[in-house]
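Just one chain is shown here, as structure tokens, and it is the form predicted alone.
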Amino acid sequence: MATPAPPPPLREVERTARRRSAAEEARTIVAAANLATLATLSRDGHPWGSLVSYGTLPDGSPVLCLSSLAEHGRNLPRDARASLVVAATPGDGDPLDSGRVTLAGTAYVPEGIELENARDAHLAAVPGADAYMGYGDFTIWVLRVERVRWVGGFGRMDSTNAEAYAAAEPDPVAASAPYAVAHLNEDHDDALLDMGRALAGYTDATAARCTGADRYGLDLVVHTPRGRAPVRVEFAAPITVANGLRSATVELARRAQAQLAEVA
């Protein structure tokens, strides 16, 4: 049985609200986490995966500490090609429907100052490294990344090259999201009605919960009584602090407001 469209909005807005592109959402998951799979080719030919902590430079190359006494330690200098996969932290639901990135590419050992940044970022991302990495198995490798495949959950997914990988930024915002989310939701659920309403053309909304937040904007799901309908409403400017969701939030409540008085 084929699932209802949604409903469209009964007032048209000006443009579709700004989302995270691919590379973004790739970079914001990597940047997040320090624990990966990585798969190397074995001797024999066969894929071989294997759980490891990473750290990562400014462009979003991954660094790894390896020992030679681990298959893949002994895997790369014979064969560099690699690839990591990053998990997002799962939600409450299919473990499936979260976010994820696999980083595809050739790794290196670095040498020289490039050889003291990978090993500064590595241990600021494991700080527990400090305790091995100066042992003589163990070898510094960076991943130089060269293709980037990145998967949001059920048909959210898109591909991105190394040039937009490394040019883009982690989302700033991306630790707080969770907390804003469910603060919205339980102490402002007349505000994220409004924003429904007015910037989301769905003039007769009766009730509109949040469902994600990131630097560009909110992702809301609005009851009318036509259905349920997923909608994103974009902020002002993208934030660029930590701490920026909250004034984003609130200057957008008050854009909503203002529309809303209007046609009043």
Contents of the next structure:
Protein chains: 2
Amino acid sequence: MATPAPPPPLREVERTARRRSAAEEARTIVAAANLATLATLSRDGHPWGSLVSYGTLPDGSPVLCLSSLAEHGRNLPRDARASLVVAATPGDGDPLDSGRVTLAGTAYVPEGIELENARDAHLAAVPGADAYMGYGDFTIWVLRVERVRWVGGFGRMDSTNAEAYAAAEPDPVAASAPYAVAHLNEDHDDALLDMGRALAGYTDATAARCTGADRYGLDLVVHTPRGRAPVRVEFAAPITVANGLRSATVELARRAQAQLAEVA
Amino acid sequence: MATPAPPPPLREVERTARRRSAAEEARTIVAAANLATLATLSRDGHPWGSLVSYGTLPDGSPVLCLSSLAEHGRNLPRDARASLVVAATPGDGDPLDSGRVTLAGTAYVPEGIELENARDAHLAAVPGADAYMGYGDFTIWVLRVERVRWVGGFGRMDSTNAEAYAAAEPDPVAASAPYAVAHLNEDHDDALLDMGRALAGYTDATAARCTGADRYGLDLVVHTPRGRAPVRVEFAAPITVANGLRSATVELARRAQAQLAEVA
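With the form predicted alone already on screen, would you show the form predicted in complex with a further copy of the same chain?
The next block holds the full complex; its first chain is the one shown before.
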């Protein structure tokens, strides 16, 4: 069953294709969670998976606190190669259609100031670790990330390298985006329609819904008599603060309204 | 900070220690989910973790449907050793204080009637797999379980073997237990108190709360002037049906009431 191609805009607009990179997607998913699955190598070389909690250093390196009584804690001193899989909280649909990332690398035991920083990073993400971190059988490990695989859902995936991962920032608005999307659809469908008509060039749009929000812009679906089309509208500048979605969206709505007034 | 030992019962009661075995816990966790993390071996022997959906054969063997375009789908034909980590949906507390299981084994591609059964098992658990299962790059894999590690939370863990895992049943009341526990605490605290006084021997109990329910019985915490104590009360017979918790709990409450009436 072929899906018809979405209709084109009726007025040429500047393409606003800026989106989070694979490295930014990965950093965003890793920053949002503190629970992951660790893959290590058992004595006989068998891959061994186990649930772990983790914190994150400023460069995105995961910090684990592992007991030498557990299989993963016995595996790493023998062979430090490991992968960490972090899954985004799935939405309502197919859970395989949501984000996850695999960080493959080599674990090491930090020392001195790096150990202090690693311990602080782990405790910041896993406050309960306070209860066992001091025990003699627990060791702090840092995973030096060497290879990153991000999957955003069906058909959205990419690999990235250690340098890009370390240099990227988690999206500061990731946590507030689901609420913002729901709020826009419930209370501001007029503003979304303005954006679809003015900024995306669908001058015949009759309705628009928001399907996603990130630091760079909004994803909309515009409804027209010619069919529906996914469009992207971009903020004036990337958002840099956690509570920045509201003002950036207001700016977008004003810009759309001003353009429509000009035309009329 | 030492925790004082809980007070003993005031009347001797038969110890009712029957609980789910590690194999039953593992089967129960695996049966309740369809999303897991797979650990395989990359070309260079590095452990590689990835998110997968799975179904389950009647003996508990996981059935995967993997694309040869994905790293895990390229890894298994080269080295079929793998582990699958399934995590129970965490409760409100520390997520590391909830159940998970690692199934370590060797994957193989089933044939003939076994392939049909595996395909059906996968589709029953992952209806959306219908959309891609027929594509040429997807292959059905069965994980032959060789080693099982169950962790129930802090201090609750055990290993079990392939035979015990295959022979065990998932707990049929696992899905309804959280609702049943909440309902008992909200509307039937008198019945719980009766159970604590009569069946657990805490004749001086002033209140009782239910903290867990499974096919074999209820976990309670009884409050007494001497302190609190965790107790276990066992059903007359293990529950064998998904909606069996209500009648089994009613029987427990009646038994407790009858005992108290006898004494009075």
